[in-house]
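Shown here is one chain on its own, the form predicted alone, set out as structure tokens.
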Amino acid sequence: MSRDKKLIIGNWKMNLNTHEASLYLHKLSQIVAVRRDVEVVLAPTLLAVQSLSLQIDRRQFKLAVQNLYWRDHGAYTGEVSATQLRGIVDYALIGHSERRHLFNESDKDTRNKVQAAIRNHIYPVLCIGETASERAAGETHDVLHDQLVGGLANVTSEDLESVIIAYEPVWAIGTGDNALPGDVAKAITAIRSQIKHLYGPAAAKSIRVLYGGSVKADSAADYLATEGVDGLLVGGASLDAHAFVEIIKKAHNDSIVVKK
């Protein structure tokens, strides 16, 4: 996918049962316009993924899974593999801060999941970001470096074309303490600099980088207008149809003026 096409991902987290998810998708389908320069991705709970895959109009929306297991098959009770999700979802969130900090997922876990997604033709969305204490200690760039290197280990330059990076400062998620566009720009510059070091300048320029962290309808335009931001990973606001539609509208190219 070209960087000219904005990517808006709605992460529903552990909300909406199968019936509620179906009703919400129907509501969204009636009010979300199909735009060539915006791709809208919905990440429902795993329980709802398969049923929504039968309901969804893939010209209008794509589906993402919020998590997956890195083994393709085997005796792993309770897990769902990328192989089982192949053909159902187009994207997978990997290394979300809640997976890292609530479920103690390591960089090795995220690395294995990124590779599993790639080999099963699912776009991995590698989430990275610093905590409040790491930010206060001036460790933001070190954390981003470590999580990038850890998550992308063994990913080739060719494979990198399928990878999306989502910068989501942990201290800004659900806290109301919004990151300033200037802070986001600095972090994304650091991310692209690290990609340049690992894969070269062409990869640094072409890789898609999203911002996620308490994105609301009234802040979306500022983040989207920040240099280096190719889209948004939206949490709570994606559960409000009208707020989510406003965010999608603001991703339309006609309303974007890049801030440097």
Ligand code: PEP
Contents of the next structure:
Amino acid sequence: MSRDKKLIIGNWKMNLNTHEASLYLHKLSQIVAVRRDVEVVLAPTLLAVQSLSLQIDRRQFKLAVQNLYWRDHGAYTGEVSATQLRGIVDYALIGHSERRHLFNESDKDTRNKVQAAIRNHIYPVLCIGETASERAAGETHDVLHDQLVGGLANVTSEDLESVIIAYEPVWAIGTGDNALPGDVAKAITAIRSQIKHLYGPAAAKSIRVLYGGSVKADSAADYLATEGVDGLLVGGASLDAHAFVEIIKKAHNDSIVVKK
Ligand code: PEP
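Give me the form predicted in complex with phosphoenolpyruvate (PEP) now, not the form predicted alone.
Every component of the complex follows; first up is the chain already shown.
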């Protein structure tokens, strides 16, 4: 997918049961316009993914999982593989900071999961970002470098075309602390320059990079206007239909509305 199309992902985290998720999707479907310039992706609880996939109009929304397991099949109690999710979801969040920090996911885990998503035709959204203490120590770019190199090891140039990077400073997630657009621009420049180093200038130009971290309806436009930002990963505000729709609207340009 080209960078001309903005990507807005709503991460519902561990909120809404199956019934509530279905009702919320219904509500959103009434108010989100189908447009060619924005792709709207919903990441509900895993429990609701299959039922929502039957309810959804795929021209209006795509689905993501918040996590997956990297082995395809086998004795891995409690896990769900990319192979099982193939055809149900289009995207998978990989290495979200809550996975890294609450569930001790390593760069090796994210690398395996990125690979599993790619081989099962699911777009991996590799989430990277520094903690508050890493930021205070001036280590932001080193952390981004390590998480990128760790997560993308073994990804070929061809495979990279299906990878999306989400820059999510950990200290800005769920905290209401806003990263300054200028700092986001610097971090994304560092990400693209690392991609250039690994895959060359064309890849650095074409890879999609999202920003995430306490994005709200009133801050979305500033981030979307920030150099290098191709969309947003939205947590808390995606659970409020009004706020989420306002965020989506900020991503529209003047292209034609396909369906109200
Ligand atoms: C997220 O879950 O990736 C996120 C950015 O959450 P929030 O918008 O609530 O900070």
